[in-house]
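Below you'll find only one chain, the form predicted alone, shown as structure tokens.
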Amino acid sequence: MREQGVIETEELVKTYGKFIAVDKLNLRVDEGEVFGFLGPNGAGKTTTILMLLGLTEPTSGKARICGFDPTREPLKVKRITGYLPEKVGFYEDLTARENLDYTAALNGLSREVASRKIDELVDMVGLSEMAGHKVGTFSHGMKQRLGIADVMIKDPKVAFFDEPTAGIDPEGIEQVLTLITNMAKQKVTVVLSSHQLQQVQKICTRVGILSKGHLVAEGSVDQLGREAIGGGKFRVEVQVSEPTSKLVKSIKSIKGVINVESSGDLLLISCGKDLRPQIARAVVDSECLLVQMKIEEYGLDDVYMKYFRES
């Protein structure tokens, strides 16, 4: 029997009058995943997140966060989730520590526990030296890092981030992405909504692409690339000292190999699954020198544009 996902939706729908914002969404995200939620403005990403957080009610369908219904059990969901919106808001006349202390109090943490956790968190996000400064003096990147500390103060099981690197310099972006990756290593399930596709590809284990409320694609970037661009095939590029006819014939005889193209010292092999061990053996048995072998990788930019051209 399959274990329950940390996040699950079943035929989830949200309408505003005649406008369908989210249309029969079926989604599953497991513990410790960094799930990239992609799509243009108006695709339904933020609406979905708000339904999962219990901040807006679905029109129909079901949603579960760690087994809890956000509509019927909103307080239970809020206790185990954190949310960093695109425009993070703090009391700017309070210090970073005072803002975090306020969040801790709202979540029922004792003063002793709150003080210890705040010390740990401001250190984790690189704000120890600024913890006593008013947030109104902070740069956008510093506020984003403080926002991550604010999300983490109640030890959430699930964290939602909406454009967490928008308007941040390159160094700040790396810091934020590292912090999010480290959260996942601590078994926090992360949903990341962003238009920065290279950043999503860098840290997300899987992605889901929304278009007009529909989930048009879901899976790892490599899987989606094979499906959308590679026709469902694995493509292996092999560089050898001399691609003899004997070698080409040997590779073609491997079960699962669909096609072999030769160009100079390169062989481009299409196959139904990853056959690199079998291909390497064929090269050795054919007494050819294997220079390098790699499987074709797909960029999320190409995958994203492919799905939107079709939709």
Ligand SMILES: Nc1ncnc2c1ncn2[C@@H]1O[C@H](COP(=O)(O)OP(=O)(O)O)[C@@H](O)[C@H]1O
Second form
Amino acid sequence: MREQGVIETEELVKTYGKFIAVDKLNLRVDEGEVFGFLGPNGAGKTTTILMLLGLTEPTSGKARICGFDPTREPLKVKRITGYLPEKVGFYEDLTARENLDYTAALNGLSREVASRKIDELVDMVGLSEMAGHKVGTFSHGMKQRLGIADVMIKDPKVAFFDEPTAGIDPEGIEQVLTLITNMAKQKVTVVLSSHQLQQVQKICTRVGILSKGHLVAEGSVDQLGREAIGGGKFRVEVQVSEPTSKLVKSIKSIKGVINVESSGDLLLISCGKDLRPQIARAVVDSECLLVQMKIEEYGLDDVYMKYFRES
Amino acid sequence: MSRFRAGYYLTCTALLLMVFGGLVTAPIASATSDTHLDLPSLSPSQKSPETEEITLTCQYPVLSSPGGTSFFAYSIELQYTGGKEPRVFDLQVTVPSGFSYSIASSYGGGTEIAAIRIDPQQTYPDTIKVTVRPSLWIIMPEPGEYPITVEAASGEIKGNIELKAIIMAKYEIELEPSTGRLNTTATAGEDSYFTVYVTNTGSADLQKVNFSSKVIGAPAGWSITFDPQDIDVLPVGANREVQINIKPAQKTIAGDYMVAISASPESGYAFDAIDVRVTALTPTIWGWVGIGIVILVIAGLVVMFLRLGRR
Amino acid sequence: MSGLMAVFWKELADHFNSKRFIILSLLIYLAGIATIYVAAQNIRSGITETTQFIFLRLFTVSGEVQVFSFLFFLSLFIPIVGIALGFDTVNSERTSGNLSRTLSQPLYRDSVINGKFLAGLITLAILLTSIVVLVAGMGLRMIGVPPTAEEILRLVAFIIVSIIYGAFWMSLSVLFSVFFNRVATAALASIALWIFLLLFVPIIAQVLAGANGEIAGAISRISPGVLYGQVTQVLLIPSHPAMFMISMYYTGLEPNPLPLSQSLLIAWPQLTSLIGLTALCFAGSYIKFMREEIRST
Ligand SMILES: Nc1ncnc2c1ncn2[C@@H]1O[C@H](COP(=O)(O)OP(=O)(O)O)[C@@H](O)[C@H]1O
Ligand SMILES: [Mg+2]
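Any chance you could show the form predicted in complex with this ligand after that form predicted alone?
Zooming out: every chain and molecule, the one shown earlier first.
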């Protein structure tokens, strides 16, 4: 039998009336991973996280966090999980420190321990100067960083970040992502949801793509790209006058070409390495006129786009 | 003393008015009395019309007055019967010592007369007014009965009438605060003394003078005692000091109360009452307790706000 | 348990730091002091030789013109305070996004609502106790008549009943705060219901019951304000026949003051109804809140 994953779901389903928000989700996240939970708006990411935290009840299926059932043993789960909600909110009339104090108190930390920890964390997220200011005066990025401190207070084993980069400037995104990466370095299992994967792809060790409640793809970014688009890493776009089936056949025969699609006068060629010279020769050989040729390296974006288009 | 005098003048004027009133109304009264057949004044004239005689009648032969400060005015009718010619009758009044008298005709506008001419042929009686008064107005005659004789004589023809003046005892009592002011203060549940003078301003000794008191608009529990409790004999003109102990009820609400104090003897009717405004104070201890409670509450609230306050 | 206490202390501090609450309590203190001042001036009118419970009169005597008794003021203010303490309990936390964060901490969900309710209750208790005691102290200073042991007991009972009445309005507004996502909606709904119960229920009762006073009384008793009024009347004016004790009222006899135990016995049905209504509202919000999905949007 496999070693127990930090997060495990089995046929997890959540329906709202007739609407299926999460459909038979099977997921496993192991210790120390940074799992990117990706999908367009309304895909069911937040719903899944809520079920994992016990903030909403699954319609059916099983969810386990370190072996605990979030519905049956909510306190055990909540003791080891940190959660930064999508629209994080703090008590605006309280200072950053007072907000953190409250979280510490809710976690049953003693005053001294809490005070020490808050000092550390505030320093870590770069808010030590602002700690005595009311949260109402904070920018969105500052609140997000404060949220990370808030998650860290209880020394979680698992941390959920729901859209942590949404709505903040690039510098803020950089700071937030660095903080999350540092967390992962301290053996915290991180689940990160986002609909803007280019922002998060570099820190995720593994991603899962959710679409309409289905997990459509799962794996490392590279692996996913390959799987999704037949393994090609590059895509060459060729515009020719009047492409013939002969030309397509000859391009397909080039070593390293994985797939060719034609639409109008455009040929989309996916390949394992940069095959532009060979493709150019094939076009010339076929007596077609080459109008233009572009090459793109595949990223998760494309993978993501693919699933968007599919869904 | 000034009060005395004013009283005197008042009674004198009142009586004078009464006398003049009587003078004016007398002829009318006598005219109407003719029509009454059973009137005693007419009966002697019908008895023996042959013999010459003079009859004196008086409708109110006994007059009484309290205090001896007044007049006794008798209206006497003279009827001369049996004669042919008119006769002049001398008028003689006998009064006890200490009294003086005056005789006036009913018509003569108050002029003093000593004799009267009466025509036996006239059908109606002549009327004279005999007024008896103490010789000196200020000295009050002893209460008692004083006989007065009025005689009309002309040669052998004589007639007289016995009248009576009764001087009744005047019972009058007066209460006066020793300070001259009708207010005092008293603390709830504590003794407080207020001194009054009781004076017999009447013309007779007062027996067993009692005191009573009533508090208006206060709950039960006031104790008002008098020292002495009563006065056995209060001679005419005598003046006694009485100490009143006013002890407001334990539960008296601070403020002003009217305490009615009255004195009256068992003998005769005499009564005087004064309303004393008693400013009831409450024991200072409750004031302090009240202040203590207020301070305690405020302190409690301040502590509460300090402990829970956020800056 | 630690979670409950953490929520409780935070909420208590919130109340004591909220401008809304401070202004409201200042208003109540001022009104209370003013009414007691007026009462102390007017307390002696109507006191006869047989008057008992002089101290309690401080709370029920009103001025001659347009000035109300302490009791009247309090019965008007308690619902406002109760509503002010409760109408944003859950919905503001939800819309501000704090609720998701709080509920992802290791504490039971009911700790949150219990802690909040408890904090409101204690705040209410502090406010009402302090105002009554403060005013009693002032009254003692002014009239100088100490309360008897029974009067003290009656005042304590009065404070407790007032807290229960406030708790009813608080639990009602908490209920609305659970059901209505918008704070303003919850506040308006609570106030609307208050005005309806205060002003219209008696009218409706009268219209429905016609001339029958007893039925009108029964209908008007669905209004918690009427219940509170009846209980406090029995507690604070022991020597007057309560309006709702109709049979007694019509005998025309000068009633003797009832002993406290009897007063409580008479007021018992009203008191239990009040507690029941409070529990009902609280249970409603509890059930809804416990089963609710917490989403931070
Ligand atoms: N309370 C609800 N009632 C009905 N539908 C809901 C409810 N909450 C969420 N949904 C639907 O479930 C779907 C998944 O939502 P969510 O998990 O928030 O998506 P996202 O991936 O953007 O976080 C959405 O289409 C949303 O409309
Ligand atoms: Mg979402």
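Residue numbers count along the first chain shown, from 1. Between two forms, the rigid core is the largest collection of C-alphas that superpose within 1.5 Å. Computed from a predicted model, the values in this text were never measured in an experiment.
Student: Once the core is aligned, please say if the CA of residue 279 is shifted by at least 2 angstroms between the two forms.
Tutor: Yes; that C-alpha moves by at least 2 Å between the two forms.
Student: Spell out whether the Cα of residue 115 moves at least 2 Å between the two forms when the two forms are superposed on their rigid core.
Tutor: No: residue 115 shifts by under 2 Å between the two forms.
Student: After a core superposition, would you say residue 239 shifts its C-alpha by at least 2 Å between the two forms?
Tutor: Yes, the C-alpha position differs by at least 2 Å between the two forms.
Student: So if we fit the rigid core, how much does the CA of residue 267 shift between the two forms, in Å?
Tutor: Core-aligned C-alpha shift comes out at 20.8 Å.
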